[in-house]
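Next up: a single chain in structure tokens, the form predicted alone.
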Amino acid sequence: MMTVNYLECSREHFIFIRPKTVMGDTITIKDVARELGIHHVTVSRALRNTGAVKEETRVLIKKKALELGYKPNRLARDFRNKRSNVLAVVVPDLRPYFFSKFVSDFMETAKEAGYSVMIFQSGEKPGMEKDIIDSLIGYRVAGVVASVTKDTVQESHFDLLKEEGIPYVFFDRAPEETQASQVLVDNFKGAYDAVTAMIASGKKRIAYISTHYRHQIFRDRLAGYKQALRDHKIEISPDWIIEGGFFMKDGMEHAKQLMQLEHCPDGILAVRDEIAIGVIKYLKTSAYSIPEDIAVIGFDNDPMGIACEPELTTVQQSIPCMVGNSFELLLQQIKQSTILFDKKIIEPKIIYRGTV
């Protein structure tokens, strides 16, 4: 149970006969995969008597194995066994300060526990996040973190961890069906009160600018900046809910957009700091007074805010803290040589500076 505290030949012109050695070159799993023309991964697990194979594909494997010759490699096999002192962490994208920052805090935590780091990057792919977790197998990292990409809904690529013994924790963004461990933020929250420091400075047309992004952290976000407003007796007006990039330059188009409003907001809550950053510019270059005119506040304390005038009010999640949770639940499982089912929720802080 859960606990709550994320140059090749046609075979048409070509008869190819293999012997089964030469020179030392012995029939592997994938050459097996090749000749049947699935997933060396499956042919893994029918070997194995593991997963979830058909019983004819297995029986099929099989005979194909025996057929070319195939043998298991104990010494590979004993090596495959072994834990290594690598850890893997998966990211949809490097670029955004949360994720980088994660990524340098979590290889030093690693390192002054005798642990090296390989980093992937997902590019917000499901497809290259699934060959992302097939390579990890044969790495043989002694256990992964991930943050998922925003159209993993389910986490059945990372089933190939579960069946090898790897452990594995999600840290911001978890499947949206998944019993593995997570740290998380509570992204409701955080929305929440934002929203409420806002009034609380006197707005009370407040405007949201989200993305069209789906995964859950973004809708929690949402629902938090919906609610706060719902609990003060404000409306909540449709025009003044955006979705769209995520990026500077999207947040300086919103803004225009919000601006030009015949009842443009007198607050703005931006689904993260890059954003909000743009959203200064742009009312900084139209004569707005920040936060006299309009109150900004963003998401994920990046310190590009600080260079900001004034300097961007923000929502921090709590970097150190989330690395420490998903350092320590990793590591506990490593050392247990077992699979944990557990979640962390981390709560957000507000860090006032200029802007409200």
Second form
Protein chains: 2
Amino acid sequence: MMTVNYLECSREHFIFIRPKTVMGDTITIKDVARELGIHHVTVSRALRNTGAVKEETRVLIKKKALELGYKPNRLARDFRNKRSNVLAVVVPDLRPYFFSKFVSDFMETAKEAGYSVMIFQSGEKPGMEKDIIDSLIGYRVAGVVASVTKDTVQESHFDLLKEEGIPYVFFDRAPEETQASQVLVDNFKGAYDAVTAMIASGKKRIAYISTHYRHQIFRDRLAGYKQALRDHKIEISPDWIIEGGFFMKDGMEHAKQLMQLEHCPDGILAVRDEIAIGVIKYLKTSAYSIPEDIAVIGFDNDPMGIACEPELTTVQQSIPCMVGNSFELLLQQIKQSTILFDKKIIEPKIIYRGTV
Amino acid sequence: MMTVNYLECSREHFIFIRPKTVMGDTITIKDVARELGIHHVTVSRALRNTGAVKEETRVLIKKKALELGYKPNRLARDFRNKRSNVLAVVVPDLRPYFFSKFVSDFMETAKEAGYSVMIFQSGEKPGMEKDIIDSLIGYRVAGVVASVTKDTVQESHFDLLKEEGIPYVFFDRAPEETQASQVLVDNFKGAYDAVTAMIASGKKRIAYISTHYRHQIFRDRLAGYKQALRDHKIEISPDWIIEGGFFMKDGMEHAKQLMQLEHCPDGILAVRDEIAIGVIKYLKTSAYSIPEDIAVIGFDNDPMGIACEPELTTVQQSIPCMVGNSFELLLQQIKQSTILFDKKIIEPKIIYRGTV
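Moving from the form predicted alone, what structure would you give for the form predicted together with another copy of the chain?
Zooming out: every chain and molecule, the one shown earlier first.
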């Protein structure tokens, strides 16, 4: 008795069809364990992707479970079916403008379509993120939209959702090894275009300030920065690449460090607007003129960039576009009772103001 | 059989003791309906405070339900008891710095004490807020912290929590007619002190810019503004009191309107930092010097106030203090299985920077 079908099309378009008809529906973890002569705790671990189970055992267990038609968490799924108008959004931190705006706008979009939204903050902690995902089953959610922590590399804790047939979409930050639906920004291009804009305005010594995060999106921005310099035959200096911090004060410190170099930059790209504003504050107190002496570009299009003077030029990641795509991808899966693995890439756009 | 006891001490200290022992526990809405000869739908509406039920009928039904020992939502409560480490936070909007920071900090405080937090945004809509509160029962939450919408006057939709013995605490914005636990800011004093600070620096014509919200907290600020002027024998001019808008652009427009008056102000108090920054932007483009020609003060201590120049003087509502008090009030009730009606008032503080 097969209750699950996989139709693999391509890496980025992989369809999981939720079973429509259930026969018997009484296969438990113990049945699977008995069939294989393996302890039921091991079976449970393998099916939940928790704890240490040898890979070949895990494959064997999953194959047998599929063959027997094992369906986990029936009670939880029944609850979910009773309340299918709730969506969950999971973000690492609600304080940055990007996330609070995404969450708020997503809620409005969902509400117009008759869904309510519950929001969770993982605090950049993978353990917390896992607890949240585990709890979502009990909350009977119809779908999940998530941006993972900076340290989430694997997505095994999202498998529980997949097992329950609950669709999910990653936005902005996805685990590095995932086939799940995702809506990402072309971060490489964002940084590449920003550096190119500074070069076009005559700058030749361009520095890069990142946060301390090692997540893919920051690695992509760094790669875009380097590629733009290479393509314009401009030297890449390790002194001009600085990492660490998240706030205005970090930008101030980093700018000071850069401007004290013997060979100091004439352009600075920062991966967050708040850091870029710190850079501007330091430069102004040190009597540099912006953009004449030095150009500055940030990322995010945070309204804070309009408060400073000159107003900050920034790389915008269109939040309405990310919200729209995330919601559409999720809704499509909910309505079709299908889990799709699709990827949307949002083009970033430079918003020119006064710092280039 | 009485299962609920009320001990009324004073308006601000009203204790509701959750029943510890349950006898029988089989009284249903239909039993209450039969006893009174009223249709069970009416009884359900009256006990849930939903739909139209005549006030005297509602009182009669509630009295009878109490007398019979009716206890609603037993299934939901059982669930809740199984998962008592989840708290809910309900806010009108996650975008303003004040709310996103409160929610994020509350989550961290709760996490340290072993609680996880789910977050809801009512979008300033009382109907949405009601739906959220209704849903919290099913999510087995141990307690709720809420800041209500600008239009929430009554708190009847929170009664469901009370009926379930789920404690709740209002922070920043509470319904006007409530006896529930609350952590509020002394908004009257915040505005009073801000105006006094401007007067102390030599200003004599002080204007006030509010949002379009008619909530108590904005009325209190307006009252504080007026009282400070009265106490210093300074004229209150209706031309200098402007309402409407929430953002920087609104501040810019209002500042323009004020500065075009024949008798224009030399000090402006805005109820949000973002509005105050708009005021500063307009004044600078019109070549006014700040604070020499005109002083500006905002509310919230939004980091955006440090991005602008001069840096904004602001009335701070201590978020760590609000988070700490809200959490403590909630935890006390959860641990004691008691619903307390207690009120904490947080003293605001002026953060002096460059605009006074």
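The term rigid core refers to the most C-alpha atoms you can superpose between the two forms while keeping them within 1.5 Å. Given the structure is predicted, the values throughout are model-derived calculations rather than measurements. Residue numbers count along the first chain shown, from 1.
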ask   = Using the core for the fit, does the CA position of residue 318 change by 2 Å or more between these two forms?
value = no
